[in-house]
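One chain is shown next in structure tokens, namely the form predicted on its own.
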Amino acid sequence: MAKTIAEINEKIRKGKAVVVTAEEVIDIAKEKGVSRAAEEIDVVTTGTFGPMCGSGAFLNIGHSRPRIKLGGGKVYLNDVPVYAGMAAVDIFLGATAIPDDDPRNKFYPGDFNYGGGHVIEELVAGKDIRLTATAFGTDCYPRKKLETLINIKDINEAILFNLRNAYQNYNVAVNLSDKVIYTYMGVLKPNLGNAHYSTAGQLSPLLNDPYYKTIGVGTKIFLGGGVGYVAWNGTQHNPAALRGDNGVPRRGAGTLAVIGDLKQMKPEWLVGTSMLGYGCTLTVGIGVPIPILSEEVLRYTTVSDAGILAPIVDYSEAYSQMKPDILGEVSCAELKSGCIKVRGKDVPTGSLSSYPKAMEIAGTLKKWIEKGEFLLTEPVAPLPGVESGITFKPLKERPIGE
């Protein structure tokens, strides 16, 4: 049994594709058995919701008049500072970026309640953004000082850009020491406290297809609640990382690096987020299909929360040192519990992901789609894959001036 893209995107213009979500697929494959489920499926829709810090947008404001080289200048959205050093008029606005006059962590624990990923998620609002800008002035772009209020709606370009996104597999975050600790994976609570997690699990997009054979550079998405595209493999990406027997990896591994149009996006799907004592970020949702080509494609598909193991690691000290140490594994099944065992001691769970919204995002992919709103897209190239030895190397330090 094998299928083609255009042989699928040809029943979704007819109306007569089969659509189903990877929650979906799970108990149709375990009716129906895996060959004949493949043999009936054409799409699998995932989604993923969820804070992912490598994201950002790339705007293009247009001329003022005198014009202005915002390049080598410094330049504010909202009080926050974007990065200028591309062009007269482009600009990129990261979603960790916090205004020069945060506190940060001065008072700690610092509350970061205004950054890159809010003002992104102001744009798309639509609402109007406060920008200001300094410039050294040239011949062809004499004016040094801009003060304006921006809206996505007239700016030229807003293209989300985001470079490490839908991490496959990630850590579960636990403390060991006997104090709170403030991180990324939020509040830690001393000697075993809690444990955070960040999956959508089975429904994450690289957990349903381990090896890429589907999803590649050009892959069409759902990106922020518009159609966006795989632009590359993410930042960080490590798909030699450690697999359990059905593949799926059992620490960090894949990313994808995406790309879409912030104009067609919803504020609802792209939100500003502060973690307490660390920073800013944006919580991002994400839907890949998973056309069904094969049944070894099909069968990935069909992986459970139970089948999806991930690392227990400890921020106090083991993460943050640099140290390879873990405490354990546990299963996206337990981990969805409410409740793990760590070193023998009940540890309550919680997640940073949102599960319901993934739900959401991968039945509005399944939705487009049925209603030949959403074709697929031909890969043009492979993510690099466990064959192609990348590894995530740490940084190599070396002395400077010896």
Contents of the next structure:
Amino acid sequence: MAKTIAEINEKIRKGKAVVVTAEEVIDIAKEKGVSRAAEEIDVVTTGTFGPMCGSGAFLNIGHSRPRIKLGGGKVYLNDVPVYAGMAAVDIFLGATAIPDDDPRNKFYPGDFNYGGGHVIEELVAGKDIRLTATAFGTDCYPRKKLETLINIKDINEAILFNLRNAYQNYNVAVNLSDKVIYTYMGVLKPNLGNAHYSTAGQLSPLLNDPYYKTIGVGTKIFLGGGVGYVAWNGTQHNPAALRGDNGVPRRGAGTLAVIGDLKQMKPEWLVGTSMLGYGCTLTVGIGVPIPILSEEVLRYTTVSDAGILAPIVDYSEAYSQMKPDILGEVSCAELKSGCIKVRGKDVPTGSLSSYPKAMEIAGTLKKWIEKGEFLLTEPVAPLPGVESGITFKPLKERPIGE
Amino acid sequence: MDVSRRIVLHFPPNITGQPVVYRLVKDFGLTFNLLKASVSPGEEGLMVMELSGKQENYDKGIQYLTETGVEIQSLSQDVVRDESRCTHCGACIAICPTLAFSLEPKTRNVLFDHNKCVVCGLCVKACPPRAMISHF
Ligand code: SF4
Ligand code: SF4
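For comparison with the form predicted on its own, would you give the structure of this protein in the form predicted in complex with the partner chain?
All chains and molecules follow, beginning with the one already shown.
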């Protein structure tokens, strides 16, 4: 019954493609069987909406008169420092950047109310952003100082380029110590007071294509409310992670680098985020369509929360000290029940990733495809798989010689 | 002059076992109306109370609390949710001492029960998109 992406696109163009979400496919396959479901369904849509620190945007702001070379100078957007070590008027705004005079953790725990992620959200929302810059001045770029408002609709390019998003599976964070800790996984109460997780589970893109059989470089996706593409594997991509019998990773595994035109994205899907005592970041909405090319591809999309296991990690010690110890494994279904057992204790759970928003993304992508507005792309290169031998290495520190 | 104020007491773990509140009553002649407490030995504790008594005694009581290492926060008037910013993630659920947040099982939306909220303010900074807002 194998289908091709070209055949699926033909059906999408005619408005005849059968599209279901990664949640809906679970019951359909149960009811009709995998083989019939694979024949009938053309595309399964996934979604995820969570804080993703590996996010940022490249901007080209246009040349001032007289010219200024921001490259090598210092540039701020709403007081948040941006990277300017590139060509004259290209800058990179990273999600975790914070103002130079932010009190950070001087008054522990720092609030981190405003940072790069918030600038990205305001930029996308069409708000004016204050740019201040100093440069050293050259014969061809004489200006040394620039202060101006910029707006996304006026600048030449605004490109979201997230180096690591959509983690395939993630830790469940707990705190074994006797004091509150403030982490990128949220506020963790002492003595196993709570457990925080961050995954869309059965809706998550890479958990529905665990061996990257359809998602590859060039795959067209829902990104930040608009259209984007998978640019590469994300950093720390680790296909060799421990997997269950169903092929689903039981530890953090694959990741995606994604790219897209920020000008067509929406602030509801790129939300500036503050993690108390940790820093700023960006909550990103991503949805990936999975073309049902074979029965095998469909079978992977039928993964449910009960079949996704995640490691429980102590963030007061094991995580910070890079120790491999885990406190056990727990399924996404248990996490979503609101309470898990750790060392015999009932621990209430909370999530950082939003399941209702992930459903909305999978539903939106489904609608786009059904209406014929969104065609699928053929990947131009695969993501490194298990056979690549790629692993996630720690830093080997070496003394710097004389 | 008599005063009556609603305050939030944050206890560091090392003193949660001590009879701090008992001394407020016995040594300073204050009365209290406990609105909410989550204190267990060895953990950081939290008490929301209305504390009343003579101004002079009230001030001494507060001074005693501060010296003991208890952090005192006056209660804001109200904590509300900006529905347009809430992403329904759930990072607030296990943080709230009064269980004012709950999950709607079908949609998995995070419900906020304003009536259960004692305005302690813990969720205000713990909410990643800062959807919980306190009004003073
Ligand atoms: S933490 Fe904030 S955004 Fe998340 S569910 Fe609670 S109120 Fe909504
Ligand atoms: S302020 Fe927030 S954490 Fe405190 S009781 Fe109200 S809802 Fe719960």
